[in-house]
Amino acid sequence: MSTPLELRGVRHSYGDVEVLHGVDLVLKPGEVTALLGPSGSGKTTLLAVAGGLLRPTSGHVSVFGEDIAGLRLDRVARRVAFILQAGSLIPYLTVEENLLARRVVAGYKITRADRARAADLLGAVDLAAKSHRHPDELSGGERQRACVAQALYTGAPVLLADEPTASLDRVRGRAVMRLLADHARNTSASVLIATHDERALDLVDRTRSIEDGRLLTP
C-alpha cells in the first residue's frame, strides 16, 4: 500500500530566505499527527509544501507514491483536503452551500443523501442552526467550525489542518480535535494538525516539533 503522504529532503526558500531546512515527514493512514511550534517555526509553510499549495525550492512530497509536482490540480485536490487559518469559505454561499460546492462544481445533482451528510457535519461542529448562514454572519470561531465541516465533507484521504482550534474555547476546541481523530480512525485517512494548542495533544497519536524550519528528532 502507497504512504498516504511523504515528504523527503524539503526545502522552502522565500527569496533568498530558507524556511524549510531537509524536512523529512511521512504520514500514515488512520493516523492523526501533530506539528507543534510556535509562530514563525514553519508550521504553515511546511502544510503548503505538504498539499501542492508551494512547491520545495528542492526535496520532493508524494501522495500515494505520485510525485505531486506532476499531478493535475483536480487530483491532488480528490486527495488532500485543507483547514487553513485564512479561511477558505466562499461569500455568497451558505455555509451548507459551502459544503456542497464542490460537488456541484464537478456535475453532480444534489442529492437528500449529501445533504443529510452535509447536516451531519454540521451538527458535529454545533452550526446545525446555522446551516443556512453566510459566512460574514458567523463569528471566527463559527467559520473556523464550518472550515473543518468543510474539510472533512470531502472525504479526501489526507488533511492537513493548520491552527484548526485557534478561535475556539477548550470545549470546542476539544471537540474538534476529537473530530479530527475520529475521521482518522473511522475512515483511515492521515491528519496533519499543525498547532501551538497543547490542550488536546492526548487525542493525537503522535507529535513532531519544528523549530526554525527543522523537524526535530522524535
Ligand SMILES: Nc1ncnc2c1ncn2[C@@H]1O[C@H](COP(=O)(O)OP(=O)(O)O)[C@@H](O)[C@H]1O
Given for the second form:
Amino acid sequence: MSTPLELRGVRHSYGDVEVLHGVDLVLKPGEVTALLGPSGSGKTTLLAVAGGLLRPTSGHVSVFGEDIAGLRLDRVARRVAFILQAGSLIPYLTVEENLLARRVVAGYKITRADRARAADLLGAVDLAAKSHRHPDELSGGERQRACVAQALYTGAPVLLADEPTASLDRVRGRAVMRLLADHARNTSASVLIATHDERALDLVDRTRSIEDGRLLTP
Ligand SMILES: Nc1ncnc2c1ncn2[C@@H]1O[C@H](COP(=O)(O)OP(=O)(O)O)[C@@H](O)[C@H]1O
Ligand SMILES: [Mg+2]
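Got the form predicted on its own; any chance of the form predicted in complex with the named molecule too?
So here's everything in the complex, that chain up top.
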C-alpha cells in the first residue's frame, strides 16, 4: 500500500522569508506522531503544507502516492482531515450541523447512520447535550472538542491536528489525545499532532521535533 502522507524536501516561504527549510516526513498507517517545537518553529506551516492548505515553495507532498497539488478539493477532503489551531466551526451552523457539513464537503450524502455516528462522536467529546448549540454558545474548550469530533467524523485516513489540546485542562486534554490515538488504532489512520503539550506524550507512538523550520533527526 502507498504511504498515507509523505513530505519530501518541503520548503515554504512567506514572501521572501523562508520558514520551512527542507522537511522530509513520512506518516505510517495506524501511527500517531507528535510534532514538538516551540512557538514560531513552523508547526502550523508544516501542517498547512502537509494538508494542501498552503503550497510548498519547493518540494513535494503526496497522499497515498498522489501529489496533493494535483488533487481536487473533495478528493483531498476524503483523505485528509484537519483540526485547525484557529478552529474550523461555521458560526451559523449548530455543532451537529458542523459535523455533517464535513461529509458534504467531501462529496458524501448524509444518511441516518451518519447522523447516528455524529451523535456518538459528540458524546465521546462530552458535547451530547450541546449538539444543537451554535459555536458562539460554547466555551473555548468546548469549541476545541467540537473541532476534534468534526475531524474524526470525516473518517479521513490522515488526520492533522494543530495544538488540539491547547485550551483544555489535563484530563480533557488526555481524553482528546486518547480519542486521536484510538482513531489511529481502530481505523489505521495516520495522525500527526502539533503540540507543545507534553502531558500526554505517553499516548503517542513517535515524536519528531522541529526547530527553526527544520526537523531534528529522530
Ligand atoms: N501568514 C504568515 N505570514 C508571514 N509569516 C508567517 C505567517 N504565518 C507564520 N509566519 C511565520 O512563520 C514562522 C513559523 O510560524 P508557525 O508555522 O505558525 O509556527 P508554530 O506553529 O510552530 O508556532 C514564524 O516565524 C511565523 O512568524
Ligand atoms: Mg502554530
